Structures are given as C-alpha cells and as structure tokens.
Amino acid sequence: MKLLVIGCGQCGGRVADEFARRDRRAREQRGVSILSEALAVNTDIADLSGLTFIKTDQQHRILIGGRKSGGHGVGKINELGAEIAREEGDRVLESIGNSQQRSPADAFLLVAGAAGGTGSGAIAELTHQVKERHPDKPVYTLILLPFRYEELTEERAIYNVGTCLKSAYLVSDAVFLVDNQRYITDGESIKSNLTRINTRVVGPFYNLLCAGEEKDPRRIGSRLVDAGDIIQTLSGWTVIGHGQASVSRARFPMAGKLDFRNKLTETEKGIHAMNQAIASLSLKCRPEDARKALYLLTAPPEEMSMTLITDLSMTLKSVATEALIRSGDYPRGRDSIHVTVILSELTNSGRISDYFSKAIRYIYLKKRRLGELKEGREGLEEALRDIPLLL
C-alpha cells in the first residue's frame, strides 16, 4: 500500500519526516517504495526547517499563514490553525495534485498532534479538502494524544484535543490514535524521547505498507495483505501495534526439521509476537470493542506454517471477539518473527470519552466565568453541543 503522508504542525511534521525516512529505507533495503510523497504543512518556519528527510522545496515544506502568524506559529489557538488551513488549503492541494501525477497513492494519511495549534486545527480542515478533491481514495488521520503533563497543566490543550478529535472523526475514513505517554522512556533527554516516539509511532506501519508493494515473487505472501485488505479494515477509531520475537537458529539441532519440538518453538515465538503487538497497541483499549481487525505475520519462509497462522488467528480472535479478522503473511527476514495488528471500528473508548468530558467541562466553566450561561441549562450534558467543529 502506498501512502501520501501530510504532516500538519510541529508534531505531525516530525512524524511525516519519519515516514519519509522509512520510505528511503524501504527503497534502499527492499527495493520498494511505500510513499508517493511526504509533505509538511506548518505556520512556523523553524519547525519546517528542523525536518531532515522531507524534501526542502516549497512544494514539500509548505508554510501557511505567514500574514497572520508571521511565520512563528499560532500559539496553541487551534481555531486560528483551522482558519488558516481553510484559507490556504489550495496550496496543499496543488502539491498533492502534482505528486499524484508523478506517483499515485492508494490512500492519504494526515498526521497531527491533538493538543497543539496548527496541526490540531488544520488536520480536519485539510482532510475535508483532500476528500472533496480526491473522493475516490480513502483519507485517514493519525492523531497523537498529549503527554500526561500537558493534560494536567494545560487546560487549553484538553480543549484542543476535544475539538480536534470531534472534527477529525467526522471527516476521516479512519482515525489512528496514538498515546504519546506510552512511549516515554525515563532518564532520556527530551530530544531522544521524541525521536524514539516518532520511530515507534511509524514502525508498525512499515511491514504492512511494504508487503503489498513487493515485486520479488519470493517475498509475496501466500495470503497477500495489500491496499484492498487494509482499506476494508480501516474505519472509525483505530489502533495499531507491533510485536516481534527472535528466531533461534539452533532450536533443537539434533532433531529433525519436522520434529514436534521445533514446531512448538515456532508457534510459541509467533504467539509471543502477537501478544506483544496487542500489549503495545498505540492506545490502550478493549480489543473486544473492535468490529474489524487485521494482522500481518512477517517472518522467514521456513518459520511459517498453517499451524502458526491458525494459532495466531485464534489468539487474536480470543481477545477481539466481535471483530471480522483479516490476515496475511509476508516472507521477509532471517532471524525474527514480526506481527503487526490493527484493531479498527472501536465502538467504545474510555480515553476518548474522557477527553470529550474534559473539553465539555472546560467550555462550561469558561462560559460560567463569563456569565454566558442561561437559566435552566443542564450543565455539562448541555455543553456537549458546544464543542465546536474546526471545519
């Protein structure tokens, strides 16, 4: 599956830059391309300048809102970010159009941090514009949720998250949710943490995107997962995870290749990778709330068997009990088994509901301070209607 990735704001731009790095790696090491293009859109010149792998021309690093922001961002005011995207989205659409003529994408992926200003505000508006211009292709969003300290100390951040999620959900074909807090490593610098987080955000997509782009017959799975399978799986709130296990070449060297002990080791490794993928999903959720699921097994050809595929399918079904499950294999690598898992169309998310509740309370308290509440209002429930759309 080939994506066109658009990073919105500082956070989104850095994740898009990591997608561009992975695309270079895929081309150099596997001879395939997983991106038609990577773009970064921002109101801040410095953020655009700090990227590494996205091309440096104005068609790929797109500065918007120069007149209103002076090239220094929107200061977490995501309504302003949405307004600028509404006014200057044509510049982004022009870059997308030029890219599609050179290398068509199977789908679009827009990325942003939910708590900021430019990305939080622009992502839904740009998603809406891309869908209108390219109605024949799915448009997905990948939204990174704030760190815990942001939630505890920045009321405006919570408001931004609520408005961003509500707006993006209404216009996206699917919304990938990523909890930044899950990927923090204590004792490391801020820069190291952010780099590691971006790597872990993008990592689970790598094999999934490569599998359908392979041209070498030896690398094409017996049950190929390509763009069609992924598109049919993705819908609504979505999470993704990745797990792996090392393959011991020694195993039971004195036993025959088909010895049951070697078969047991192979299955145990695969199930370990599956459990790890489920445990490391990009947002903690209840797998039983998913209505669709997909997994991809990436492993050396000799490590794959129908027994392993059956056991992996049963393991996923045991937790995602209500999901329609699609699966595939990707014969790649020599010393490890990888499993990528997607859970989609999540019908209930306590974390998302909590963000909406906090955003509602923020609006309610703000209106009460300003004396804007009328007699007879029902408080927080009534305020639900007041979460604005950034469209």
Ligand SMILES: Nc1nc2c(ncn2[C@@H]2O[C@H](COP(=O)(O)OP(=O)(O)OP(=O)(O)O)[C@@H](O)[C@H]2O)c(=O)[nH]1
Contents of the next structure:
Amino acid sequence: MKLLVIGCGQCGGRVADEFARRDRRAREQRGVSILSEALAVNTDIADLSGLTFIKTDQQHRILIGGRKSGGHGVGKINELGAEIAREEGDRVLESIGNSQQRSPADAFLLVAGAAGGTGSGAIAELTHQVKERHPDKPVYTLILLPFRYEELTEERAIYNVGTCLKSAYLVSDAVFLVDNQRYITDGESIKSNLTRINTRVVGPFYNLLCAGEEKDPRRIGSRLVDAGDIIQTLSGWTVIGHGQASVSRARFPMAGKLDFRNKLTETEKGIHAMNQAIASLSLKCRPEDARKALYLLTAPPEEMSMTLITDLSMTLKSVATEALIRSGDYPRGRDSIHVTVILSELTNSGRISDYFSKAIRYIYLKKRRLGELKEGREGLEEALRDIPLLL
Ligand SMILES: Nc1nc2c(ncn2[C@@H]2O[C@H](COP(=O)(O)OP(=O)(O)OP(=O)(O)O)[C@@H](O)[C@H]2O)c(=O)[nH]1
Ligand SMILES: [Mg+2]
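Other form of same protein, the form predicted together with the named molecule, not the form predicted alone:
Every component of the complex follows; first up is the chain already shown.
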C-alpha cells in the first residue's frame, strides 16, 4: 500500500520525515516503495528547514501563513492554524495533485500533534479539502496526543486536543491515535525522546505497507494483506501496535526442523509477539471496544505454519471479541517473527471522552471568568455543544 503522507506543524512534519526515512529504507533494502510522496506543511520556516528526508523544494516543504505568523508558527493558537489552512490549503492541494500525477497513492495520511497550534488547527481543515478534491480515496489522520506534563502545565493543550480530535474525527475516514506518554523514557533528553518516539510511531506501519507492494513471488504470502484489506479495516478511532520475537536458528537445521518441540516454541513465540503488539498499542484501549481488527504476521517462510496462524487468530479473537478480524502473512526475514495489530472502529475510549470533558470544562471556566455565563443557566452539559469545530 502506498501512502501520500502530509505532516502538519512541527510534530506532523517530523513524523512525516520518519515515514520518508522508512520509505528510503524499504526501497534500498526491500526494493519496494511505501510512499508516493511525503510533504510537510508549516507556518514555521525553521521547523521546515530542520527536516532531513522530505525533499527540500517548496512543493514538498510548504510554508503557509507567512504573513500572519511571520514564519514563526502560531504559538499554540490552533484556531489561527485552521484559519491559515482554510486560506492557503489550495497550495497544499496543488502539491498533492502534482504528486498524484507522478505516482498515485492508495490513500492519504495527514499527521499532527493535537496539542500544538499549526498542526492541531490545520489537520482537519486540510483533511476536509483533500477529501473533497479526491473523494475516491481514503483520507486518514494520525494524531499524536501530548505528554502528561504538557497536559498538567499547559492549560491550552487540552482545549487544542479536544477541538482537534472532534474536528478530525468528523472529516477523516479513520483517525490513528498515538499517545506520546506511552513511549517516554525517563532520564532521556526531550530531543532524543522525540526522535525515538517517532521511530516507534512509524515502525508498526512498515511491514504492513511493504507486504502489499512486494513483487517477488517468494515474498507474497498465502494470504496477502493489500491496500484493500487495510482500507476495509480502517474506520473511526484506530490504534496500531507491533510486537516481535526472535526465532532460534537450529545449529543442525534439519534436526531442528524435525523436532516437534521446536515448532511448539515457535508458536509460543508468535503468540508472545501478538501479546506484545496488543500491549504496546499506540493508545491504551479496551480491545473489546473494537469493531474491526487486522493482524499481519511477518516471519521466515519456514515458520509460517497453519498452527501458528490459527493460534494467532484465536489469540486476537479472545481479546477483540466484537471485532471482524482480517489477517495475512508476509514471508520475510530470517530470524524473527513480527506481528502487527490494528484495532479500528473503537466504540469507546476513556481517554478521548476524558479530553472532551476536560475541554468542555476549560471552555466553561473561561466563559465564567469572562462573565459570559449566566449563573445557573449553563452547565457542563450545554457546554458540550460548545467545543468549537476547526472547520
Ligand atoms: N511524537 C512527537 N511529538 C511531538 C514532536 N514535536 C512536537 N510534538 C508534540 O506535539 C505537540 C506540539 O505540537 P507542535 O507540532 O510542536 O506544534 P505546531 O503544530 O508546530 O504548532 P505551533 O508551533 O504552535 O505553530 C506537543 O504535544 C509535543 O509534545 C515530535 O517530533 N514527535
Ligand atoms: Mg511549531
């Protein structure tokens, strides 16, 4: 599956840059391409210059809102980010159009950090515009949720997340949610944390995107996961995870192969990788809330047994009890088993409702402070409608 990735704001741009790095790796190491293009859109010229893998011309690094922001970002005011995207989105559409002519994508993926200004504000507006211009292709968003310290110390962050999520959900075919806090390592500098987090955010997509692009018959699984399966799976709130386990290389391969005890442990390792994928989903959630699920097993061809596939399906079904499950295999590699899991169409999420109620509270308190509330007449309930849309 080929994506056209559009990073919005600093966070979105860096994650898009990581997709571009992976694409280069896929081409060099696997002879397949997983992106049709990667673009970055920002109001901040320095952020655009700091990227590495996205091509450097103005068609790929698109500066918007130069007049309104002076090229220095929108300082976390996401309404301003949305307004600029509304006014200048046609430049992004033009770049996308050119790129689609050179190399068409199966789907679009827009990326942003929800707590910032530019990306948080622009992502829903741009998604909406891309969808209108390309109604035949799915448009997905990948939204990064803030670290806990940001939620605790930056009052505005929660409001930005609430408005960004509400708006993006309305216009995207699916919203991938990633919780930055899940990947944090204490004692590491923020910069190296972010770089490492970005590799972990993009990592789970790698095999999934490569699998359907393989041309070599030896790399094509008996149940190939292609763009069609992925598109059928994705809808609404979505999370993704990846797990792996190394498989032992027997010193005497034939003896190893014939030994049933080895097979038993390989199946256990596969299940271990699946459990790890579920435990490391990009946002903590309850798998029973998913209506759709997909897993991909990537493993050396000799490890792909029917037993393993059956056991993996049963393991996923035992937790994602309400989900329609799709699956596939990707014969690749020599010494490890990888499992990628997607849970989609999540009907419930404590974390998302929590953001909405906190955003409502923020608006309520702000109104009260400004004397815009008639005492006793407007409660939290009424305020729910008040979470503004950035569209
Ligand atoms: N995972 C990850 N999160 C990031 C990265 N950079 C920023 N963030 C997070 O994104 C949020 C801030 O959004 P930014 O992307 O910096 O903001 P922006 O869209 O550039 O908007 P302005 O700077 O206000 O114009 C915070 O929650 C950060 O923790 C990154 O490279 N990786
Ligand atoms: Mg910025």
